[in-house]
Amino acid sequence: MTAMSRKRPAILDKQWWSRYGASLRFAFYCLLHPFDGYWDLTHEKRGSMAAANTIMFFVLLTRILTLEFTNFQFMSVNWEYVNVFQECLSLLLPLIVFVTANWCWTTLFDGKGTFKDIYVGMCYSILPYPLIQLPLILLSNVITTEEGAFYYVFAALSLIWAVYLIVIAMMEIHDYSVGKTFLFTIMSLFGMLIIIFLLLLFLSLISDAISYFVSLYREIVFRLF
């Protein structure tokens, strides 16, 4: 019975369910308490996997609708040139690619952040763009264009208080101080352009291998048929 109770999975395990819920409402503790929270996410061990794709399947949701219901007065949207897994995409390269930046050169300069701690952190800490951007989709189609100074307003907050949740996260995370901090997001910027280019030299050699093959199959198929 033990046995079988250990191979039980995750989704049926009351503590799994109870260790989830705990680690999802800490993420709220870190909005008002980042320093004290994004510390005891990485050392206490407070966050989880689960908790942070929670959060970034609610960020990728939240953006599908704001495209979709937001009023035209403060966000036109043409739907016959939008591509929603390009949208998701728009949001999920980049912070893997942010991530992945960060932990390479964190890694070479006495950094205590795992991957999975830097990505832990990062989810954790764009969670007031769907807290506050949820809501403007009903405010914007209640308030007229010459209020919509709160709209855009309340917008901006969204992101200038990810953003300042991004960095104490990083500076927490890897215990370093706030000019270390500011240095390694700027460069973890610079490798974002590096990865990205790699990425598109791999994808543009692959393409001319295929190209190739492609073309010297059709030669053969042509002098031997």
Second form
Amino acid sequence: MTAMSRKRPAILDKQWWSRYGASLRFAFYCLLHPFDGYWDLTHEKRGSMAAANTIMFFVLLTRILTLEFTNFQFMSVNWEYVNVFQECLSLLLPLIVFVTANWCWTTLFDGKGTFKDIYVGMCYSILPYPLIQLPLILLSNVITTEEGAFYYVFAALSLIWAVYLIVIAMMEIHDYSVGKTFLFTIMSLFGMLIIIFLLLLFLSLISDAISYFVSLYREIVFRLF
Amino acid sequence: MRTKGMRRIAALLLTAALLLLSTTAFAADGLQTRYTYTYDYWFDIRESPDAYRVKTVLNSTMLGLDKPMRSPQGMFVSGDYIYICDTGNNRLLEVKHENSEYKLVRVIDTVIGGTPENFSTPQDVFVDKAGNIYVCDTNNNRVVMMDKDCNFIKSYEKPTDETFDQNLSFLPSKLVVDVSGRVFALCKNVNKGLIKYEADGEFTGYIGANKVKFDMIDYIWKLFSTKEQRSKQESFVPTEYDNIYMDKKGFIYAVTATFAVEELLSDTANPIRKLNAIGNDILVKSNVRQPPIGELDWAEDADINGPSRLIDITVLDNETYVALDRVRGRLFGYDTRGIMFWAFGGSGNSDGYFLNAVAIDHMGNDLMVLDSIECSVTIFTPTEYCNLIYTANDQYLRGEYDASADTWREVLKLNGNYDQAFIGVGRSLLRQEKYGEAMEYFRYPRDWKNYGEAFRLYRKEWVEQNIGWIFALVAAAMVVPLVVGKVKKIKAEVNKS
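Output block for the form predicted in complex with the partner chain, input the form predicted alone:
All chains and molecules follow, beginning with the one already shown.
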């Protein structure tokens, strides 16, 4: 069977589609039953990379739709200075860096999750964001600032829920205790800083090296000709 | 061949665009074209048609003075007369506006019967309705009052009250007089506010003192610093005012340029204040993001940077107030709600630009600005554009909302970037209960306060109009599941039996 599915492209494979649908639906189960859900997600292989990417896509889409269609009473966006790709990256990069940092720590301290597991868990955990923010766009257009409390409460809720799910997901995926989860969540945040620092250092060194060779070339050219 | 032609066209277009760009930034004479401007919601500068044009510039030659002016500091306009304090020459100049000409009437340099009879660096002048002239005779340590023929009436001297530090010399620099003859004077080195004299010349205290602010961080800092350090630090000194103006209703408008930049950013500096009879600041600031502080774009990389230092203020008869910025030589006009109408001016030598603007006043809607280095009075007259703004504002205040909306639309034709015009049309539409249209006008300048108001009413109206449908839908949503459930139940029972 595996040989068959490997030959046939996934898009034509009925089984693949049903599995994809099931894994996507499973994300909704995880929202309300996080302890149970995230355990099954990796240990019972009920999640999938494709579903995770789909959720990620909806998160990015929601972010851009929020910028464009939220009523200006609640969000003032100066489109002159908005770069859509930058907006997407500003969500994606921290997530990827967090996943990397988390993976780095947890592989050393007997976490059970692989890099892929962590990524899938993360993506499943941020489902509340599109789920709440998309209806909020509509809501923002039918209320005034005086009733803005509704808007802000729900907007905050979407983030708090997501953070809560992320913590639970990390706990279940790595089979950690509560204390260890919190410790490694904080360690991951610290790890993010180290990764960013190393990246910046690397980039600046590379750019220095390049500029050195460029100036060397110029020097030679100016002396010889 | 074809691509070559295309490329050539593209290159031509590019050069044309570049040329256009370079010419819009600077006019042919190298001066910036940005003379009059407003701010949009994002604090970006929007060029605007000129609100005021230079009508004429009065200087010593034009006035026919045998001895040219020397660093004049104060100016006052009463009716058709302009009084200029020619501080450096210890005299006053009285100029009359007649048949659209400005002519020197007389030079006042003596107080007949006063002790002493001459002035010593007079810094400000005030003329009341009866024609009595009050002069801040700074270095003679007095405010002198004389009648219109310069006969000495009385002088207001240094208060003997113990609230006035007797070691300080009494240096009155600016003054206003209210309708009942009370004198309010600003003194150098006095930070308790304005010194107030009753009409009979008796000192009766101070008004408008700054509240002394207590800063916890400063206090802790002082606990740990040595005596020498403490003495070097600035003590908690309330700010002094730089200039005052009394409007038609008797409110004193004051400006101050002594503040910390952080205070300005957190909008606690209040460089423009409107003082009531007991000295409280009652200036309305309806736009919290862009309060009336003068320049908002501080241009950190430019030669002239930092916040505005307002040096004088005047209030037109329609309650528009115009503040003068010493740093940039710019004028900022605000409406009664503290929202900027326009800003114009600049630093320089040509007409309409200033080297050291020190005083501003108005005659009708004409504005006059005194420059102490150029020794000239620049007289500005409002353009059609500015007059339309004033008319629209007046019409709104009088309750003529239809007319006001039409006038604001005229303004929009002249300046499509003008947020206030959009808000003006919107406000009138709101009063006319055209909520949907009003919303559109509030949306563009992002006036969410008014938009919220319009939207709330629009929504109410909409709900009232469609209440039948809404009820029907809600009822359907409640009844249909019930019916469906019942039907299913019956079906199940039928099937069972």
